[in-house]
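Presented as structure tokens, the chain that follows is alone, the form predicted on its own.
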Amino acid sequence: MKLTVKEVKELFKPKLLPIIWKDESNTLTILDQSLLPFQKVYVDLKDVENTALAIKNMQVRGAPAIGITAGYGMILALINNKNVKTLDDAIRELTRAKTILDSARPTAVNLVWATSRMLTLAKNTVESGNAKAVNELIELMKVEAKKIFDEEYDAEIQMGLYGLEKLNDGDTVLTQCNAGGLATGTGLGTALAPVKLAKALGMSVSVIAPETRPWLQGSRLTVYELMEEGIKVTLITDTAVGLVMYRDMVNNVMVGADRILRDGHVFNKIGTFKEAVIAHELGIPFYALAPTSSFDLKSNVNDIKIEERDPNEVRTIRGIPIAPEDVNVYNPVFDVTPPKYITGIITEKGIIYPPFHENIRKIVER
């Protein structure tokens, strides 16, 4: 049964709404993911500095969700800003805001993509004379930010439908980190979208979620999100990944992606590379799911900066020491999976198969 995007929206109603724009108060409200699953707390963001801090501190995380948040963060740079009186002031402030937001998380391509899109819209609007005052510019930027959200949600539905083609009743999917609705801001997700749509259609599909040290996005977020949706999920340690695949407990692997290069290199949460290599060796299909906004068709693999975070994230768990306080720590939070280990890349425009250096542009640019 081939469903349309409209039919899916009627069929699937997300139970978690991680990003909410409140137009009446010009406030961006986010579900603070750093406190999950123990506390469900929503935080109001009213300026660009706090928006960037929320991204940096991983109160909001996941490449698409970061992009949506950054889009609205650009608007917050203008709202209630006493330094912005003219349209020229607005462009200068938006340029400053883009610099602040872009520096919050350097690896996720959606962040720069979203801030660039909002700044370009603002510049074009001012140059064309379509806005005569700052408040008019703000209203047009609100429309654009809503488009970013809507396009993301529609893309996730399409990815979910393409990914659904790879699932059978009774399948178990291994994932990594959190690539669900919490990570995308919509409530659906990328790598978890096929699973959620399968559940909505009455299929029996389950998930195995590694804990994903050191921030434990798997145990804190993926497990929480799937249990909220009523989907069977089993939590494992990161070190159990090889065994569950070796014992035929996994039918396929579906992960998200923070950045995908034109030759098929996939940047995703640390631990993804390991899953891909083991899956390749054991003949288990490995799919990366991401919207085309996550593709970087210009950079080479060695150009990408892998974000490294605070060593204390490894030395401690939620502030409790688990290692000598002066031990040297290497804490990269992303890794890169070479294209040879990837079965396919699922996008809203279709599934891309090898050779990726030829086929990615054909799909992404069409």
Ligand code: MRU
Second form
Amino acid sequence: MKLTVKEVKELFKPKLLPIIWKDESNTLTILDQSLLPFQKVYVDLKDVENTALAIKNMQVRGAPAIGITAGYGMILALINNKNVKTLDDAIRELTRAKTILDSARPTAVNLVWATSRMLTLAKNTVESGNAKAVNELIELMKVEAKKIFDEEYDAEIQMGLYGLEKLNDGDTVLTQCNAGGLATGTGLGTALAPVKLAKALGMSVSVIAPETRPWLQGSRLTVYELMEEGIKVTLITDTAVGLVMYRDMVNNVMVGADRILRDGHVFNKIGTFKEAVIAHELGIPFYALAPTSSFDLKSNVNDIKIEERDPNEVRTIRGIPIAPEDVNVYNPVFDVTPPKYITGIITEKGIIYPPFHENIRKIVER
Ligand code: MRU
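Given the form predicted on its own above, I would also like to look at the protein as it appears in the form predicted together with the named molecule.
Time for the whole complex; same chain goes first.
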């Protein structure tokens, strides 16, 4: 029997609240993921520059979470802004805000998707005369930003239910990075949603989390998040991925995605490609889970910029040197998995199977 979204909402209550918007005070507050799990600190984001910086510094990270944050960041562009008196001023400021937010990180498509959606809403509202003043426009933008959040949460529940069809009691799932509720802002997640719903239904499903060098999203965030939910998790080094699959310790690989192209190329955290190739070689199912807002049906694989971050992330671990300080470093933080290694892509609209170049459009544009 398949549960409904409403039934899941009654069954599963997220333990983490990574993004909080307060309508009364127009404040945006995020749980600072750069400090977890050692400190649980919430920070207020005051303006667009502040929001873009928090995304760039990964105080908020994960494709859907940066989309949601940027959506609210667009509203901050108009709040207490002395340069915005008319609706024309508002559109000008929002266009400027979009440029600033979009440039914060290059790989996840959700960022540009969310700022485009907010700017389009604002332009349509002004053109159609649906707002007579800036404060009315702000109110409509708040409704849209909340919709982005709510749609994301509902999509994660649907993905969780589709993913659950691939899990059996006693299974172990290998993941990569953190594609949980911290990464999506909702407390549920994409790749971790099936495991969380399995737990809520009384199944015993455990997770193997690679530490995910250099930023350690696996050891700091996935492990923390799953332990908070009471889900059994085992931390491994990134270099142990092959062995755990070879030794039959993994039934299923489930990862998130930052961008999925129309031919099925999946951009996700560095290390994902390796997991996919090994899983394919050993006959272990490999699924990418992402909402349709993470699809980019226009670009080609070589068009996508893979973010490279500070070399010191590799030369050190959380400030402690682990290499000669002047060593040359290459630090790409995403990789791309070719479609031939992917068993299926789980979205809120259903599971997409190969041939991806035919089936992605059919499902995503439905
Ligand atoms: O660099 P990050 O931590 O933002 O990277 C996050 C990932 O790669 C996630 O797997 C992806 O964004 C999907 S999140 C549901």
